[in-house]
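One chain comes next, on its own, written out as C-alpha cells in the form predicted on its own.
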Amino acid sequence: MKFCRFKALDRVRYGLVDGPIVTELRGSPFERYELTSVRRPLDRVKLLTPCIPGTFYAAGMNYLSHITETAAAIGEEVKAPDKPDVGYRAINALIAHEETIVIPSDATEEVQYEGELVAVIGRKTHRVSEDEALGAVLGYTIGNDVSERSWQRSDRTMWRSKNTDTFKPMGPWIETKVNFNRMVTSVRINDELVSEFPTANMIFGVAAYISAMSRYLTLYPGDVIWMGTDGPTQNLKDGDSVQVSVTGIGALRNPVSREEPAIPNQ
C-alpha cells in the first residue's frame, strides 16, 4: 500500500494511492483509519511530506564507498563505524515532492544531493531485538539529504549544512511493502543518471538501527530514520532538477533555485 499526505480544497488529509487515484482516509495510518468514498486524481492534489516526524533521525556514514570517498576528499583515514551511528535532523528543513530546494545566496558551490531510503516508524517501540525491529516500521519513503559541504566541514554540529530550510526533501508517499534485495537507489540531475547503488548495501540495516536505537530511546509513530547514501555526490546549481528514485517506492523530484544576493542599503 502507498499512503500519502495531501492537500485538496484547503484541507490536509491522508490518502491511499492506487495508480492515478487517491482515496481519502478518515483518520491516520499511524493510528486507526478507514477508507472514505472520496476519490481524487493524483495529479489534482498537492502532495505534502508523507508525515511530520516527532523526531527526525539520520544514519551516519552507513555505506562503505561513501565513507572511503569522503575520507579521501578531506585527507583522513578511512574509518568505518563498528556500530550504528545515529544523528538528528530538523523538521524545518523538510519539503515535499516537487517543492523547491532553495540554496542560500551565501552558500558555496558545494551544495550536493544524497539519495536515501527512509524508514517510517509505525508504532511505539522500545527495546526490541533485530528480529522484532522491522515490525516497528509502517513503511518506507525517499529522502534527499541536501548538504552544503563547506559548512559541513566548518560547523561542528552541521546545523546549517544539513538543516537549512528546504534541504530535506522527503516523499512522495510511504510504501508499506518493499523488497530490500531488489532495491536500487538512483539519482538523476536534469534527467542524467549521476548515482546508482544497491539500497541494501548498508553497513548496518534498518533492523540493526532500530534495535540499537530502541535500547536507549523510544521511537514513536511518524518518526523517521534516513538510512544514508552511497557513492560520490555532485554539486547542485540554480535551475537544476534533481530526482531520487528507489525501486519499489517511486521517485522524489525537486527543482533547485539559488537565492539572489541581498542588495545592500544605499
The other form holds:
Number of protein chains: 2
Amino acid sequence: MKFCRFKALDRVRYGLVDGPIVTELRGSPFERYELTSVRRPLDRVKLLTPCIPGTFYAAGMNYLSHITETAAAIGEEVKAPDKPDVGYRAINALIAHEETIVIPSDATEEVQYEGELVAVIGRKTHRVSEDEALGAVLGYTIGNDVSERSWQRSDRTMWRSKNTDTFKPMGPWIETKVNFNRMVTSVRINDELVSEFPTANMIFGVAAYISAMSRYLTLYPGDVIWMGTDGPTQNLKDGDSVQVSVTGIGALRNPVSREEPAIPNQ
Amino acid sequence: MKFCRFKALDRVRYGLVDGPIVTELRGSPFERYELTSVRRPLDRVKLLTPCIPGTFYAAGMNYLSHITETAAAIGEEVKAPDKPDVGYRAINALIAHEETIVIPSDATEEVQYEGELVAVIGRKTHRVSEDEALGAVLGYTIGNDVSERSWQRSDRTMWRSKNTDTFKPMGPWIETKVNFNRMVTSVRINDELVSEFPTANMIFGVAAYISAMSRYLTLYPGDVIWMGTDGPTQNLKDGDSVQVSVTGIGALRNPVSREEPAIPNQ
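Alternative state: the form predicted together with another copy of the chain, after the form predicted on its own:
Below: every chain and molecule of the assembly, starting with the one above.
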C-alpha cells in the first residue's frame, strides 16, 4: 500500500495511492484510519511530505564507497563507523515531491544530491531486538539529502550544509511493502543517470539501526530514519531537475533553482 | 508573563501562571489565545514541557570556560567557535519539570548536568538582522542538557550521550520578559550549589544565533534554541534531585533515578 499526505480544499489529509487515483482517508495511517468514498486523480492533488517527523534521524555514513567519496570531497579522513551511531536533520529543510530546491545565493557550486531510502516509524517502539525491529516500520519513502560541501567542510556542525530550507526533499509517499533484495536506488539529473547502487548494501541495515537506537530512546509514529547514500555525487545547478528513484517505492523529483544575489545597498 | 503547558482532565492546555494560580487559556500562545475563567492551583496541575519543538536547536559550545572543561572531560582538544554554528537535540529526550531523569543501567557514573537558558521562538522568522532577532522570541525557559560523557567520547555523534530518553528536562514555563544583564544561571544538586554563572556571558548571544540561523533557515513558532552552558559539571547519581535556576524565569527541578541492570538470561 502507498500512503500519501496531501492538501485539498486547504485541508491536510492522508490518502491511499492506487495507480493514478488517490482515495482519501479519514484519520491517519499513524493512528487509525478509514477509507472514504472520495477519490481524486493523483496528478491533481498537491502532495506534501508523507509525514512531519517528531524527530528526523539520519544514518549518515552507511555505505563503504560513499565514505571514500565524502572523504575526498571534504578533504578529511573519514572512518567507516563500527556501530550505528545515528545523527539528525531538521524539519525546516523538508520539502515535498515536485517542490523546488532553492540554492542560496552565497552557496558554492558544490551543492550535491544524495539519494536515500527512508524508514518511516509506525508505532511507539522501545528496546526491540533486530528480529522485531522491522515491525516498528510503517513503510518506506525516499529522501534526497542535499548537501553544500564547502559548508560541510567549514562549519562546526552540519546545520546549513544539510539543513538549509528546501535541502531535504522527502516523498512522494510511503510504501508499506518492499523487497530489500531487489531494491536499487538511482539518481537522475535531467533524465541522465548519475548514480545507481543496491539499496541494501548498507553497513548497518534498518533493523540494526532501529534495534540499537531503541536501546536508549523511544521511537514514535512519524519519526523517520534516512538510511544514507552510496555512489558518486555531483553538483546541482539552477534549472536542473533531480530525481531519486527506489525500486518498489517510486520516484522523488524536484526542480533546482539558484537564488539571485541581493542587490547591495548603495 | 509566564506561559505554561499542562494536562488537566486528560486534555493538554496552555495556561498563564500568576504566583500560585494557573489561568487556563483557550488556544495557544504560539497562535492566538484568550483567557478563560478556569483557574487552578499551580501545585495541582501536571506541568508538561512548555512546548514540543518542531526543531530542537542547541548552541553547544557557547561559553569560554565550558569549552576548557569539556576538552578536559572528553580528553580532546576543543576550539572556541568563531561563528554561531548551531546543533541539534531530539524530541524523544524531553521531559517536564519534576519528571525523572532515568540513567540507563549501562551508563557510566559520568552522567552530568548542564544548566542552560532556552529561547522559545514565537513567530515564523526568516532573514532577520540582529536588531530584529529578539522579536522572534516568545520568551525564555530553562533546559538541563544532561550528558553521558563516556558516550560523548566513544560515539560518532551525540545521539545517546545527549538524547537518551529523559536526558532533556525543559521547563517549568516560558517567561516573556527577562533582563539578560541581571540573569544568573545556577545549578543545585540536593540543594547544594554546584555551578553558577552569568547567563549572558555567551560567546554568541540569542540575537546573534537567531540572525545567523535565519539567513539559511526558517524558524517556526515552538522551535527552541538551547543556548549552552558554563562552569563545572558534576555527576548525577540515583536519588539525586537536580535543579537549574535562571534569574527572572524560575527553577527546573528533576529527580534522578538509575535503572536496575536487567537480570541476565540463564
